[in-house]
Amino acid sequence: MSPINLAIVGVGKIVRDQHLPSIAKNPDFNLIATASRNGTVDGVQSFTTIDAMLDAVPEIDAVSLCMPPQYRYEAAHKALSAGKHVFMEKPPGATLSEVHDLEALAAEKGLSLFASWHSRYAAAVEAAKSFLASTRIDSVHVVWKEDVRQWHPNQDWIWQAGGLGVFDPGINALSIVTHILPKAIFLTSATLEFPENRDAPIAADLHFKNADGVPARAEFDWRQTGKQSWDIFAETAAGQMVLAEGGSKLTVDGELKFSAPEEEYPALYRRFAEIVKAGQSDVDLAPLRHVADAFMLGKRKSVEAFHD
C-alpha cells in the first residue's frame, strides 16, 4: 500500500512537539499539506483554512485535526464530506452529540474516524491493565495535578466554555482508567472549582463506583507547583499498584514491574494507519462521557480569579 497522504489542521505546540516527529518516523504517512491561521511547516504546502487546503490538494487521503475542540466538528465534517479519513486530537469534540454525528458520517462514507487518546498508549498502561485483570480491586485513586502556567501558557481557548479547563489534562487520566479497569465505573458526585473570572474549572474532585460498589476517586488540579503529579493508585488483593508518571511506570508494592520511554504519539499514528488500512474506525467516548457527567452532576464552587 502506498503511503497515506496526510494533512494537518492546526499547527501549534502539540503538532511541533509530537505530531511532526511521529509522522516523520512513520513510513505509512506522507505529510503533504497543512492548514493553520498562524503556523506552517517547512517544505509543506500551507493554507490558512481547511476549505482552501481541501480544494487545492485533492490527493489528500487523511487529515489530522489539532485545533481546540470547540472548532473540531466543522473541520471534521468538511474532511469526511470530502472523502478523507480523520484523526482527532483529544478530546475528540466539544460535545458527545458532535462526535456521534461524525461517527455516523464516517460510517456512511466508508471512512476511518480515530478519536485518539494518547495517554492510553503510555508505556506501562497495558501492563497495568493485565495486572488489574488478574486480581481483586478494592479501590482506585487518581491524582492528576499540574501547573497550567507551565503546560498551557496564555491559551485563552482552554478557559472558555467548551475548552474543558482542568479536564483537558484530566481527561488523559480518565482515558487510562476507562481502559485499564475490568469493569466500568460511574460518576456518583463531583465538585468543580471555577475561578471567578473563567468559564472552565481549574480543579475537580470526582467520585465513582462500579457495579460492585468498588470506589474510585479522581483529583484534578491545575495549580500544582514543583513536582507534577500524573499517578493512578489501586489497592488490590495483590498489593498496591501505582501507575506513575502519566502511565510510563508501573510498580506493585514498591517493586518496579514495567518502565519504558515515551512512545505515545508514534503509537497513535501506527494505530491510525492500521484502522485506515483495515477500513475501520476507533471512536471510544468513555473518557468524554465522564467529563460530561461531571458537568452534569458536579457542584460548582467559585474560587479566586486566575491570571496567567
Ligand code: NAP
Given for the second form:
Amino acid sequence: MSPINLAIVGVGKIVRDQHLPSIAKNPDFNLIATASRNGTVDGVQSFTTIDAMLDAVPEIDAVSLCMPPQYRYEAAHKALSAGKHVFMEKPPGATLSEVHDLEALAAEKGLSLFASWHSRYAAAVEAAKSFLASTRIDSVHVVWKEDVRQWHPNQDWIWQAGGLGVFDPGINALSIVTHILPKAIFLTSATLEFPENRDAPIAADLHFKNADGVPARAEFDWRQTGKQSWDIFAETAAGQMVLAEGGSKLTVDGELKFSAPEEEYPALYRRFAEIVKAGQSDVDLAPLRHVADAFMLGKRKSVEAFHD
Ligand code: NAP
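For comparison with the form predicted alone, provide the form predicted in complex with the ligand.
Now the full complex is given, and it begins with the chain already shown.
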C-alpha cells in the first residue's frame, strides 16, 4: 500500500512536540498539508481553514485533528464528509454524543475513525495489564498531580467549558485504568474543585468501585509544585503494584518489572495505519464517559481564583 497522505489540523504544542517527529519516522505516512489559523510546518503547504485545505488538496487521505476538544467535532465531520480517515487527539470531543455521531458517520462512509489515547501506549501499560490479570486486586489508587503553570501555560481553552480543566491530564490516567483493569469500574462519588474565576476544575477526587465492590480512587490536582506525580497504585494478592511516571515504569513491591523509553506517539501512528489498512475504527469512550459521570455526580466546591 502506498503511504497515507496525511494532513494536520491545529498546529500547536502537541503537534510540534509529538506528532511531527512521529510522522516523520513512519513510512506509512506522508505529511502533505496543514490547516491552522496561525501555525505552519516548514516545507508543508499550509491553509488557515480545513475547508480551504480539503478543497485545494484532494489527494489527502487522512487528517489528524489536534485542536482543543471543543472544536474537534466540526472539523471531524467535515473531514469524514469529504471521505478522509480521521485521527483525533484526546479527548476525542467535548461531549459523548458528538463522538457517537462521528462514529456513525465513519461507519456509514466506510472510513476509519481513531479516538486516540496516547497514555495507553506508555511503555509499561501492557505489562501492568498482564500483571493485574494474574492476581487478585484489592484496591486501586491513582495519583495524578501536576503543576498547571508548567504544563499548560496560558492555555485559555483548557479552563473554558468543554476544556475539562484538570481532567485534561486526568483523562490520561483514566485511559490507562480502563485498559489495565480486568473489570469495569463505575463512579460512586466525586468532589470537583473549581477556581471561582474558571469554568473547569483545578482538582478532582473520584471514588469508583467495580461489580465485586473493589474500590478505586483517583486524585487529580493541578496545584502540585515540586515533584510531579503520574502514578497508579494497586494493592494485590501478589504485592503492591506501582505503574509510575505516566505508565512508563512498573514495579511490584519495589522490584522493577518493566521500564522502557517513551514511544507513545510513534505507537499511535502505527495503530492508525493499522486500522486504516484493516478498514476499521478504534473508538473507546470509557475514559470520557468517566469524566462525564464526574461532572454529573460530583459535588462542586468553589476554591481560590486561578491566574496564570
Ligand atoms: P494548543 O497548542 O493550545 O492548541 C493546538 C492548536 O489548536 C493551537 O495552536 C491553535 O492553532 C488551535 N486552536 C486553539 N484554539 C482554537 C480554537 N478556538 N479554534 C480552532 N483552533 C484552535 O494545545 P495542545 O497542547 O497542542 O493540545 C491540543 C490537543 O492535544 C488537546 O486536546 C490536548 O488535550 C491534546 N494533548 C496535548 C498534550 C500536551 O502536552 N500539550 C499532550 C497530549 C495531548 P491555530 O491558532 O494555528 O489555529
